[in-house]
Structure formats: structure tokens, C-alpha cells
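A single chain, nothing else alongside it, follows as C-alpha cells in the form predicted on its own.
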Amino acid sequence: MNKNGLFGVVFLATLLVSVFVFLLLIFSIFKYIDWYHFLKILFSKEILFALKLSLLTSSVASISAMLFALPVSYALSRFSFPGKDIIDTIFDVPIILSPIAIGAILIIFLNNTSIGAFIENKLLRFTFEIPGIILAQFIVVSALAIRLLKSTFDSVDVRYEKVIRTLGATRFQTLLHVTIPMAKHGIFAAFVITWARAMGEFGATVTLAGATTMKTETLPVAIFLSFARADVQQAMIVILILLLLSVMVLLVVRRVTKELVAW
């Protein structure tokens, strides 16, 4: 065997026991998944309940971030002004930064200061509520949203904003009508991605709204619910519905990407 062929063979053999271990885990699911009571569970109040309100915070919070990070990513990308790194590594922090730290500083902020105390008490409570929730998903989201976003723009060649320029036109005209149909479909792309990570968010959610059944009960919760109780069969279901979720996202995005290859 030459040692192109041996160099093949190692990283297809890599490749295909990557793939057989990822199905052996999913397939592992299955295995305590009592699919006489599957529809029973699946369809009970309390999953229900989660699965709307994740999708509900989830839009929310994701929509939300978008909004907030469109302009954010479009300065990054596009502008040079003093201090611009430091400012591109601060959105940097909740990438990395542990998810149940993100929910820690929050509790601190709304009620261990002034400003969150009036916020807290005077115009919306976050703390154990709903929109405690959306504001979690949403700190942790938007830096990811900034970053898919400006790697989007950056992809957007400026030298025909430039043309567009030349002809009178202002940096908003340029900016709607050349920038944001060029980068289309990393927009939705980020969107996609964007939406899926607020709907698997678990620890900054808990640490903040708490994980009270029926109350602040999205997804993620009820995985973690359904283990404190034992109840491996819930887990497993529910599990099975943030996976088919997964799937259908990577779907969308693969799609997504294909076509703005092609274009």
C-alpha cells in the first residue's frame, strides 16, 4: 500500500468510528424509551408546556438578539475606532464564559444594584419568571449572533458598497440595499443557529428563573426535572424531541449554505 492509500485509510477509518460512536449514542435514547407510553408522555401537560414555552422564549430571545446584534456586528465589521478590540473581546466573554456564571452575574445585577433593583421592581421581574428566561437565552445568544454576524459581513465584498457610494448613496441606502441582500442568507443562517442555541440554553436559564414545573419548565428543564425525579422515560423523550429540533436545524443551515455557495 502506497502512502497516499495508507493516508486515506487513516482518516476514513477516523471518520467512520467518529460516526459510529456519535450513533451509538443517539441510538442509546432508544433503548429506555417505553414507546407504548411514548405518545402519553409526549403529549402530557407538562412537555407540552415546555416545548411551547422554549419555542415561545426561545423566538423571543433570539429574534431580540439578531435586532440587537445587526448593527453591533455591522460597526464591528465595517468601522475602525479606538479601543475596537477590547470592544470586539467583551462580546466575546459570554461565549466562553460558563453559562450558570452568565445567570450568577445577572441575579447579582438585578438585585444587588441600584439600577437592577428599580428594573426588577419597578418595570419587569426576571428573577424565577418567564422573562427571566428570555433575558438569560438572550445574554447568552447575542455574542454568539454578533460573531456569525460580523463573519458575515466581513464575507461581503465592501468594494461594491463602494460603487453604490459613488452614485449618492448613503451608508443606510448602501447598507439596505446592497450589504443585507448580499449577506442574506448568513443572516438566516445566524438566525437558524442563533434560535437553536437559545433553545438548548439550560444554565444561565435555571441559575436565573429557576426550574419550577409549569412555570419557568422550557425543554432543558425538564430533562433536568425529569432526572431529579427518576423519571428516565420523560428525560429520554424529551431528549428525543431537543434532538429531532438539532436535526432539523443542521438541515436548514447545511441547505442555507449550499445555496450561498451556489449564489
Contents of the next structure:
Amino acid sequence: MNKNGLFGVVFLATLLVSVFVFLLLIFSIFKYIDWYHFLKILFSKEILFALKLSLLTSSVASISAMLFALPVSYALSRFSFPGKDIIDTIFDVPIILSPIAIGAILIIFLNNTSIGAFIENKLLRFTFEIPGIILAQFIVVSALAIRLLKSTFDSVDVRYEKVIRTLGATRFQTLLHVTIPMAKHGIFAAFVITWARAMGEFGATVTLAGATTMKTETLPVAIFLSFARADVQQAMIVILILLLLSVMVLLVVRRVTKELVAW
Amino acid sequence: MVKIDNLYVKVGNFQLKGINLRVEKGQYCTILGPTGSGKTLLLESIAGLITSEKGRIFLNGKDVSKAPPEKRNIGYLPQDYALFPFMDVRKNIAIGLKLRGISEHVMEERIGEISFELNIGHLLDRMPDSLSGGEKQRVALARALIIDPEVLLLDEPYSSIDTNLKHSLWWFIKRLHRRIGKTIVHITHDLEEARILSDKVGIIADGRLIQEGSSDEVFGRPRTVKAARVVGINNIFAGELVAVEKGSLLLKWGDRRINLAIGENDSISGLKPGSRVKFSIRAEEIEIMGTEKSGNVFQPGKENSVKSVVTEYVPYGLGYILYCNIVGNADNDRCMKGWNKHDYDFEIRMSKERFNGINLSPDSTVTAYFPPQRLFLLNDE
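I've shown you the form predicted on its own. Could you give me the structure of the form predicted together with its partner chain?
Entire complex below, previous chain first.
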């Protein structure tokens, strides 16, 4: 076997082993699923509650995160200002910081500071409540949304914006007529990824909102609670739901980004 | 008409410094400069895409220095034209009118007129990615011209286009310019493009407009070392003034003397015997009097004649470029060492007929004649 042949074999073999490990992990859950009771558990009150709560909280959190991230990422992409690099780095912190630490910071902010206490007591209660789930998901995913949207805006060539400015567009019209249409696939992909990340968020959620059955029980919390009471069947079904959602999200994103490349 | 008064613009560490430029109504002006010289910055300042620190810009007599780009009424063609990829040709052309709130009816009429003028009627329903380079240019021009701009700004529109197609596009823009009579400011680093298209040429280097004038003047008689380099002149020499005689300068050039006829653009004020001077000649204007082999026309003693060795020659178009070294010049005393940045002393360009006529072979010794009226002074700045 020549050197190139060996080179190829080593890399392809590593690839095959990795695929095998992932498939093994995924298919291992099927072994534990009792298909006879599958529908009964799937449509049980608890799982339907967790599914609805997850859909609601992740949708609100990801839409809010996108609305917040759109102007922030546009500013980071298009404007130059002092301290831009530092601000850019600050927005990366929630991506790399452990979600439990984020949840703990939120608990301390809301309960141990005067602003936090004012919010908790006078405006909206977050600790151990559903708004807490949304807040935890929002903080975790908004940083991701900013990162994804910034790359999307960076990829829109400013020459198009310059041309439309000279044709009579104000800055806002430029955003509306050129930047957003050219970034729309990237914005959609960012939203789908952000939403999926919010659906799977556990650490910050459980720290801030707790893990109370049928109250703050999102799908990841349901897995945690199921395992806590040794209900492996239920845990596996929730895992399957999350797995299917992940695959769907990845397929959608892949399709959208392919269209983006074909552009 | 475009008038720029003492314009200063700063972006990062780069600065445009004191730009003064006047482009008359209907004139085709090319700003020529190497990469990083500030030409795009100048164009974007005219368009209002970059705010100036100081100075004023007038378009057809109106001061637009503080106006945003959408208020300047500019036609702008960037590199590769930047047609909006998500709009068909019709929408691309119409966007400027749409932004001005023009009615559908009038818009259709104007699209019809401009499509006829630029012969793109058959392309209106196509998407930009299905167009050829030439079609893209015409659509981009239609998009820019439909708003009836005061001035058309072209930002290196041909920099990534095949040489063959370039000529066809140059012909088109030249012909269109003559027909519509718009004022055009075009930036490029392509000498041929600037020479072919321009009524007027400005040379920009290190953020300064170092020379402006007619195309013949700028290409034929650049005033500074930098300008000479920008217009592709490699024959840049250093010498010492021996004497100012009537209508000419006697220069010491290495160990020989050379006469330079003072031209109307040559500034000799401040020069006195002993002053260091830089001078130049276009490669096309050096003559070869003869070769050592032919004997009869070899005249090494004649005024302004220099005995040289043709170290190498290469075809250039249908003619030739000869790279020559002066006989007797030591390597550490090359006449232009440090000035023209080449390992040869000077170059000559000549037609194929002339080249065949003198019967050269590599390392031929020749007499090169530098006509005094073709030599010109260069300022350091």
C-alpha cells in the first residue's frame, strides 16, 4: 500500500469509527423503549405538559433573543466604535460559560440586588416560575443568536449597501431593501438553531426555575425528573422527541444554507 | 461638474490629504493609482459613503459636503457591478425610482427608455446570475443612469474581467459617454484603461493627488518620480546639474554629460549648479542609432548618445522591449540605482520593424540616443 493509500485509510477509518459510535449511542435508546406503552406515555399529561411548556418557552425565548440580537449583531458587523472588541468578547461569555453558572448568576441578581429584587417583587417573578425558564433560555441563546447573526451580516457584501445608498436609500431603507433580503436565509437558520438550543436548555433553567413536575417541567427537565424516579421508559421517550426535533432542525438548516450557497 | 476643494478624509491609519480636483461637465476623468493609494476612498467621499474631516465637494455647483449619499444623486458602479442577486433585472433597474416614490406608470416608461438606450429590453425578466459580463455592465449602467445622476462614479468596474471582454466594455462605455454626455469619475490601476477612456487623468499616491491633466500630458510628462512610476515609466535617472544654458540644462549623469531641453512643465526654479536632479524619458522615445556590428551608424561620441549593452529583449504587443545597461557603469554605480528599482539601467520600446532593422542579438552593444527635447525633469514629491 502506498503512502497516500495509508493516509486515506487512516482518516476514513477514524470517520467510520466516529459514525459508528454516534449511531450506537442513538440506537441504544431504542433498546429501552417499550413500544407497547409508547403512545400511552407520549400522550400522558406530564409529557404533553412538558412538550407544550418547552414549545412555548423556547419560542418566546428564541423570538425575543432574535429581536434583541438583530440590532446588536448588525451594529457589531457594520459600525466601528471604541471598545468593540471587548463588547464582542462579552457576548461570547454566555456561549462558553457553564449554563448552571448562568442560572446561578441570574438567581443572585434577582434575589440579592436591589434592581433584581424590584423586578422580582414589583414587575415579574422569575425565580422558580415559568418566566424564569424563558429568562434562562433567553440569556443562554441570545449570545448564540448574536454570534450567528453577526456572521450572517458579515457575509453580506457592503458593496450592495453602498450601491443602494447612492440610488437614494436611507440607512433604514438599505437595511430593509438589501441587507435583510440578502441575509434572510442566514437569519432563518439562526432562528432555527437558536430555537433548538432553547428547547434543549437545562442547566440555567433548572437553576433559576427549578425542576417542579407539571410546573417548570420542560422536556430536558422531564428527562432529569424521569431518571430521578428511575422511570427510564419515560426518559427514553422524551429523549426520542428531542432527538427527532434535533434531526428536523439540522435538516432544515442544511437545506436553507444550501440554498444560501446556491445563491 | 465635480469640484473638490482641499479634501481631508481619514479612515483607520490612512488619510486623503488636501485633495483638489476639478472635473468639467461631461468630462471623463480617470483617477489612476496603485492599490492602497486612496482612490476608492476618494470615490466614496464623492458619493458621500465616507464622511470627510475637512474640505468641500461640489456637484454641478451645489455644495454636497455634508449631504448623505441618498441626497447627492450619484450613479455608482462598484467592482463586479453588485447587481442585487435576489431581484430580476427589471427590479434592479427600478429600485432607484421606487425609492423616489415614482409611480408604476412612469417607472415602466423610464425602464422602457433606458432599456432601449442600453439594449437590454430582452434581459428585463432575467436574474443577474444568468447574465454575461457585458450584460451585467449594461444593467448596472441602466440602474445607475435611470435616476439621471449628476455624475457617474465607476469604482474599478473592470478589474476582474477578461482582457478580451474589457476592450468591448471600454468601447461601450466610451461610446455611451459620448452619447449621454454625463460627467464620469472612474478609478482604476489599469494604465491601458486610463489611457483609452480618459479626457482627463488624475494620479493619486499615498493619499495625495499628485498630478492631474490631460491624458497626453500625464502619460507623456509625469511631473514627479511617483507619478512616473504610476504611469508605468521605468526610466528614472538621477544626475547633477552642471549648468543652465539657454533653453536647456547640462546634466552630469554618471561619468557623462547629457543635455535636457527645458519643457514648459519643467520647474527649474531653485536649481543651481551642483543640485541633484531626477529626470526621465519614455521608453518609446529613446532611439537606437546603431549597433557595433553594423559599424556605419555606431556613434558613441555624439551628444546625448550612450554606449549600452542590450542585456535582454522581450516581445511586447507587436513590438519589443529592450533592457539595456550602460557600458562602463559599475554595478554599484548604476545611474538610476535606487530610483527605478530594476537591475538594468534603462529600457527601450520599439516597433517590430525597427527591431528587425537593427539586427540585434543578446549582449549586442548599441548606441542609445536620448533626444534632449524628450527628456524631462521629475520632482521628488
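Positions refer to the first chain, counted from 1. The structure displayed is predicted, hence computed values, not measured ones. Think of the rigid core as the biggest set of C-alphas that the two forms share within 1.5 Å after superposition.
For L244, a C-alpha deviation below 2 angstroms is recorded between the two forms after rigid-core alignment. Once both forms are overlaid on the rigid core, the distance between the two CA positions of L25 between the two forms is under 2 angstroms.
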